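First, one chain by itself: the form predicted alone, in structure tokens.
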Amino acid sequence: MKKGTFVVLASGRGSNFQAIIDRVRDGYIDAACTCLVTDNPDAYAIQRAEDAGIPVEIVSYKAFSDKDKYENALLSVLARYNPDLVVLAGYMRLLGKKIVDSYNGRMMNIHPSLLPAFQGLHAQRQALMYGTKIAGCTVHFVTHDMDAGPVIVQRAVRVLDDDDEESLSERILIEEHHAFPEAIRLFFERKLQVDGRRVLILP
């Protein structure tokens, strides 16, 4: 039986990307990461991919005159690898309708809050400013609306009285490194069933 494949999109340091490929390497995820795609030629994630022997495709946003041209180029790269799943691991751009529709139900993102709370940028800062006692992370399927797709996996952390944005972010990141591989594993084990807004995890 052909092993499943996925492509990772990342824009920065790629710590979630590293956590994911580590779990591929140890057999927890029974699928192959066939490419890292980045919009940032200086992303540290590139070094992580090269160290792991994973091909890298750089599709720099600055190289295109508008978003449509950029996304057409991105779609072309994705089509070349034909992945079963697209994983957004710290990819810092909102994807347009054409890409989201092309990978409907086959594209995941991670967000550092317990969605639907604190969508968008600086979710950890938003949680601290609101005064919440529990924060966390969410892996969800990508839809046309930002940080609004069906929830796959969530993990919670307590907000401590002396937390600042950095300390809370670090503890949430530890949970992200568990949650994202779990969601990918469940996808390739065919245990995720989307029922409206709910994602059922099959036995």
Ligand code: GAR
Given for the second form:
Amino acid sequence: MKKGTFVVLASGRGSNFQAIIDRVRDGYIDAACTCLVTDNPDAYAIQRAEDAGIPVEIVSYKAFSDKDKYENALLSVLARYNPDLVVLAGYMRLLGKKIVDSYNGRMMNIHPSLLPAFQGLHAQRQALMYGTKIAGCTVHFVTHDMDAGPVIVQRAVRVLDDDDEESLSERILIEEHHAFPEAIRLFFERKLQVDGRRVLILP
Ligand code: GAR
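Can you return the structure of this protein in the form predicted in complex with the named molecule rather than the form predicted alone?
What follows is the whole complex; the chain from before opens it.
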């Protein structure tokens, strides 16, 4: 009997989604991924879900006349699967209050920077432009403010003199593929304890 279930939201390529389901398959994460939800009917993540036999729900933003209706549709899809955890793996939309409140402490996002540095889009480009020597990724709980929730796992990479956005993004992505499964595993082992802004990792 697995420790619980989770649903993944992804908008595109889905390499994080793939890394996560690979770690479910090899037993590192003791939980079942019951659905992939995407806002993008062309997302490559859909192919990955189909290959893994995971149900796909397409909730296309364009199919709704406003954000509220879109979010209600998303909420009702999520409610149908009733997951213990919602995982945002390259999901490129900001979620509204209703959804964030519904999954308070049970929704995680990955961001390609060492937060709180470089929130928002093109985080790797922002790091290069700023000139930091260290970059990385962050898995955090989702709160109302974008890329600002309590930090669960971070992994760092060195920025090299000859890096461009692509090479830096690639090396950060390798770390993302470790960081996200680790955070999800800790969640299902009930080892994450949120204490204000800090996430304590129980022994
Ligand atoms: C990842 O680098 C992820 O950190 C980033 O999008 C990429 C998705 O890649 N997410 C964000 O920037 C969210 N603000 P993937 O589709 O191959 O997992």
